[in-house]
Every structure is written in C-alpha cells, then in structure tokens.
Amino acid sequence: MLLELCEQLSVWAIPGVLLIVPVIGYLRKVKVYEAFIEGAGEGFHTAIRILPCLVAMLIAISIFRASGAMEACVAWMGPVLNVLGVPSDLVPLAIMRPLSGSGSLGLATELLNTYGPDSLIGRIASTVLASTDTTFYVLTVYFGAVGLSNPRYAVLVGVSGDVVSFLASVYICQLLFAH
C-alpha cells in the first residue's frame, strides 16, 4: 500500500511541480514566461563561464588515468586499505569517485558484472556510489559558476568527506552483509 502510494507520487511529482510553479507565479502576478526566458539566458551564460573549468578538469582526469598515476595510487593505497579490511578491488573506485561520476560508474559496473550485485563487493560499490560525491566535479562547476578561483578548504573538506563516506560504506556493508 505505502509502496504503491510512493510509486504514484514519484510518477506525478515532477509534472506536479512543473504545473504548480507557473500557477503560483501567475497568482503572484509574476510574468512567468518572461522570468523563464531571463533565467534560461542566465543559465546559458553560466554554462559558457564554467566550460573552460570543465575542459581543464576532464583533461586532468584523462592525464591522471593515461599516465598510469591511478595504477600507482592503487598499488600504494591497496596494502594500507587491506589492513583496514577494504577489498583491494574497491581501491580504483575509491580513487575515481571524487574525480568523475561517469568514470566511477564504469568501475562500479565492472565490479557488478564481475562479482554480481548481491555480492559483498557489489553492495559496497553500490553504497559507495550512493554515499560519496564527485567532489572535484562539484567544486569545478560551482566555483566556476561564481568565478571563484581559490577553493581554500573546500577541497580538503570534500575529500575528507569522501574518505569517511567510503570507509563508512565498507564498514556498514561488512557489518550488514558479510556472513
């Protein structure tokens, strides 16, 4: 009953929001179409402003992977993470997740195809994808959008959050699913 209700709500949520927003704007006497056109124009200018940042980040990720630096990080971090109980197959995912969403999704898909979605590694990989973020992508987009060039502590805080989320994902999945 509750599941069916949630499924129906999820189907109608976006069309409902798309209908409610213009109706509320009309009731508040906002020129909805003109406001939409103005917002879309600002979005286009923001996209143009962050494009160089995205290109730089994608090139840096490509160089990181093509140079063999990722394999060197895996070789360096693997023994340390094995001591903490982290399966070595998850190390590339831990490194790639803060850098690229599509790259980490590709690695997780490879793990799911190899070990299966109900395996411990598959469950940990799925939990890591859901509980961590693409920190460098987010910083690039948001900081590029507002023209901020010095991230100060944001990188340290974001990567720290990713490390804690990764280790917590491994710990919780091992606690729940390792029998």
Given for the second form:
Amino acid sequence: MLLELCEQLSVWAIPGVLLIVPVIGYLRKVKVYEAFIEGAGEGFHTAIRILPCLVAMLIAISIFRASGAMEACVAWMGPVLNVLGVPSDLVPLAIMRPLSGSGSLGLATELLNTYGPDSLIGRIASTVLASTDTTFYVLTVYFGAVGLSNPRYAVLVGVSGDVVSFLASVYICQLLFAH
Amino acid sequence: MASGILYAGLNGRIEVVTLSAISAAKSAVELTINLIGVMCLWLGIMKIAELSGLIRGISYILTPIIGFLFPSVPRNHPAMGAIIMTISANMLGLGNAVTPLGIKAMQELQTLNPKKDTATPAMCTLLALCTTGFTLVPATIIALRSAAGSVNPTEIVGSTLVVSLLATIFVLVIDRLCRAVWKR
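Taking the form predicted alone as the starting point, write out the structure of the form predicted together with its partner chain.
Zooming out: every chain and molecule, the one shown earlier first.
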C-alpha cells in the first residue's frame, strides 16, 4: 500500500511539477515564458562549462578500465572482500559503482540475467545499484560547474560512503532475504 | 590514469589506451549534449518557481531540518532553496532532475565561498548527501528487475531504504569528523 503510494508519487512527480510550477507562476503574474528562457540559458552555459571536466574524468576512468588495471584491482581486492563475506561475483560491481553509472548498470544487468533477479546475488546487486550514486561523476560535475580545483575531504567522504553502502547492501540483503 | 597506462604498457596492450581515451572523450560530449537538454528544462522551471515565490515558500517549511545540516548557510539565502530542491528530487528518485538542481545549489554555495577554488564545508556536505543518493523509489532498478523477469521487482525497495538510510547517516558523521579535522 505504502509502496504503491510511493511508486505513484514517483510517476506523478515530474508531470505534477511541470504543470503546477508554470500555473502558479502565471497566477502570481510571473512572465512564465521569459523566466523559463532565462533559466534555460543559465542551464546551457553551465552544461558547456562542465564538458572539459567530464572529458578529463571519463578518459581517466576509461583508461583505468580498458587497460586491465581495473581487473587487477578486482583480483587484488577480491580476497579481502571475501573475508568480509562478499560473494566474489559482486566484487567488480563494488569497484565499478562509484566510477561509472552506465558501466555498473551493465554489470548489474549481467548479474541479474546470470543469477536471476530473485537470487540473493540479484537482490544485492539491485540494492547496491539503487542505494548509491556514481560518486566520481557527481563529484566532477558538481565541483566542475563552479570551477573548484580543491575538493578537500569530499572525495574521502564520498568513497567511504560507497564502501559502507556496499557492505551494508550485502549484509542487509542477507538478513532480509536469507530464508 | 597513470596506473592504467603503465599497466597496459607492462602487459603489452598499450594500443587500448589510445582507443579508450578517444572513445571516452567522445562519450563525454554525448553525455553533455544530453545534459544540456535536461539542464535547460529544469533550470527554466526553477526560474519560474523562484520568481513566483514558490521556492521561498517551500524553503520556509523545510529550512529548520535542512538548516541543521548546513549551519554555515544563512536561512534566507537562495542556496538554501536550491539545496532543498536537490534533496527532494533525490528522494523522489527523479534521476535527471537531480543533477541540474544540484549544480544550481553548488553555484549558490559558491557565492558564499571566500576561497573560490576550494570547497567549503557546506559544499562537502551537499556532495556527501548526493553521492549516497538517498532514494525512496529506485525506478530504474525496478524496471531493470522486471525486465529480467523478477517475480517481485519492488521487493528491493525495503533493503534499499535501510541501506540508504544507514549510508546517509554514516556519511554525515564522517563529513562532520572531516570538517573538524580539516579545520586548520
């Protein structure tokens, strides 16, 4: 019931906002079209400003993946994570999740198709995917947009959050879906 | 990046570096092109909401909660409204609306920043909240699961909620700790 409500809310949120905001704006005597154009113009410039940062980050990550350095990293981290109770098939997903949104979506799809979405591994993979965001993408885009070069401790906080979400996904799913 | 190039070189696969660098540069441009559209849409809508006083109204209600997490942001500063919009969109799982709103919030926070090239504590907190991505309805994953033939695609909503909540609390604690350590 609550779940259905949440889902309906999620489906209606965007159309709702797109309807309500201009209507309220119109009632409050805002020049709706002019205001939209002004905001959209800002959006355009911001998107262009992000491009160089995004190119730099995607190249770095892509080389890391394609060169096989990532697989080496997986092989190296695997035993450590195994000790912590992480199934070895999930290790690549753990490394990929903070680096690449499309990459981790691809890995998770593969896991769902191999093990079935209702297997423990399928459920953990779904939870990992759903409960965190692509840390390095968010970092690059948000800080790139305002031209920050010194993120201070933000990287540390973001990555530690990823580690905790991943381990929590593994344990919570084992607890919830063990039967 | 250096580790990747060296690793490929040592394993005699140096040519993949060139290929992957070029294709990554290309996909960054594609990503930006897609981003331009949603950025224009959401920042346009935000502008209307801002001028009509909607954001001020919503901020007025939610500021006591969010203000606790961002003590350095003045209560009536535009950054507060933008932060609230970002977090709301994140919770509703409105994927591509979050990025434009988050960037907007960062830009507003930048106006409060005395050292323009260095992140402020408030910026780090916002980033921490966004990277853990507290989501009530993970729509993409539910779709993915039903496509893979799940009997009950929404069953992971519960586990996601618990995990997100734990991770968000953890990240906020770490953020506070780091803030204290880095303050010098």
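Positions refer to the first chain, counted from 1. Only the largest set of C-alpha atoms that superpose within 1.5 Å between the two forms is called the rigid core. Since this is a predicted model, take the numbers as computed values, not measurements.
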Given a core-based superposition, decide whether the C-alpha of Gly161 shifts by 2 Å or more between the two forms. no
